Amino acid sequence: MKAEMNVIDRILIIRLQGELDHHSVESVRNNIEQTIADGNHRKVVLSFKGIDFMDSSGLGLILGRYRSISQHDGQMVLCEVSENLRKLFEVSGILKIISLYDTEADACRALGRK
C-alpha cells in the first residue's frame, strides 16, 4: 500500500495505490495525519485510482480523515473511484456526507482550484 501526496494550489492530493486493508491502514492513516498536521492542510482530495482492493478498515480511514479535517473547518472529497468501490461507498453511506468526483481535476475545482 502506498500513498503518494502532493500539494497543488494549497490542496493536498493523496493518491492511494495498492490494497487498502487492515494490514496497511494504520501506516497509511498515520502518514496522512502527519502530512495534514505538518502542512496545516484544510482541503484534501483522496484519489482511489490506484486501489485494487479495499475492506471496511478503508472506510474507517476515510471517515476518520473526514472527521478530523471537518473539525478544523476543512473540506475533503473523493475521486477516481472504481465501480466496485462506488457501490461500497453507496452502501456504507459515505457518499451522503463526502462528495465524489470522476477526476482529480474535477475534485480540485470543487475545492476552489482554478
Contents of the next structure:
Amino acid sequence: MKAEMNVIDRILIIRLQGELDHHSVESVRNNIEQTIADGNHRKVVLSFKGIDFMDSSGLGLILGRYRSISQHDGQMVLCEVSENLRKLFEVSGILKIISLYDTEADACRALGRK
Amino acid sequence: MQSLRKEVSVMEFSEQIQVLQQNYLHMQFPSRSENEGLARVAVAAFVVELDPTLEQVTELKTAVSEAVTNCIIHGYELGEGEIRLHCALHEGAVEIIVEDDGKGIDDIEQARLPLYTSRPDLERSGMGITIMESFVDEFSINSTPGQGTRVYMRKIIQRDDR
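Having seen the form predicted alone, I'd like the form predicted together with the partner chain now, please.
Full complex below, order starting with the chain above.
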C-alpha cells in the first residue's frame, strides 16, 4: 500500500495504490495526516485509480479525512473509483456525503482549478 | 477375490468423486492483521473451480476481509488469539465460516446497524456487517459474550442459467 502525493495549484492530490485494508490503513493515514498538516492543505483530491482492493477500513480512512478537512473549512473530493470498487462505495452511502468525479482533472476543476 | 477388489476400488472411486464435488478448506491462523490478506486471497483461489466472475471474486474477498478484520479488532481487541476459516463448495455455491474465541458481541442487532461501530477511536466506518450482508447471498452471525463469534456466509457462484 502506497500513497503518492503531489500538489498542483494548491490542491493536494493523493493517489492511493495497492490494497487498502485494516492492515495497511494506519501507516497510510498517518502519512496523509502528516502531509495535510505540514502543508496546511485545504483542498484535497483522493484518487482510487491504483487501488487493487479495498474494504470498510478504506471507507473509515475516507470519512476520517473528510471530517478533519471539513473541520478546517477545507474541501475533499474523490475520483477514479473503478468498477470493482463501485458497489462498496454505493452500499456504504459515502457518495451521499462526498462528491465523486470520473477523472482527476474533473475533481481538480471542482476544487477551483482552471 | 478379483471381483471384490474391483468393487472396493469402485467404491473408493465414488467416494473420491464426492470429495471432489465438495471441495473444502480449513485454515487457522493467529489474529494478526497481515492475515487479512492471506484469508481473502485463499478464499478467492478456493472458488476458482466454480469459474466466478471478477465481480463475484471481489465481493467474496471484501466479505472475508470484513469478517477476519472483525475477529482481530473486535473479537480479540487487537490482542492475541486464533481465527478459524472454513470454506466448502456446495452445489455451485461457496459456504464460509469465520470464527474466533474472542470477547463476543453483547448486542448483535446494534452491531448490524449501518454506521454503528464500537470502536470510533480506531476510525472504523461501522459498515463491515452491512457490506458482508450486501456482498453474499446468505449471512448470519452467532455470538456468545465471553466465548466468541461465528459468521456464516453463503455466496452463489454458478447459477443454473449460466
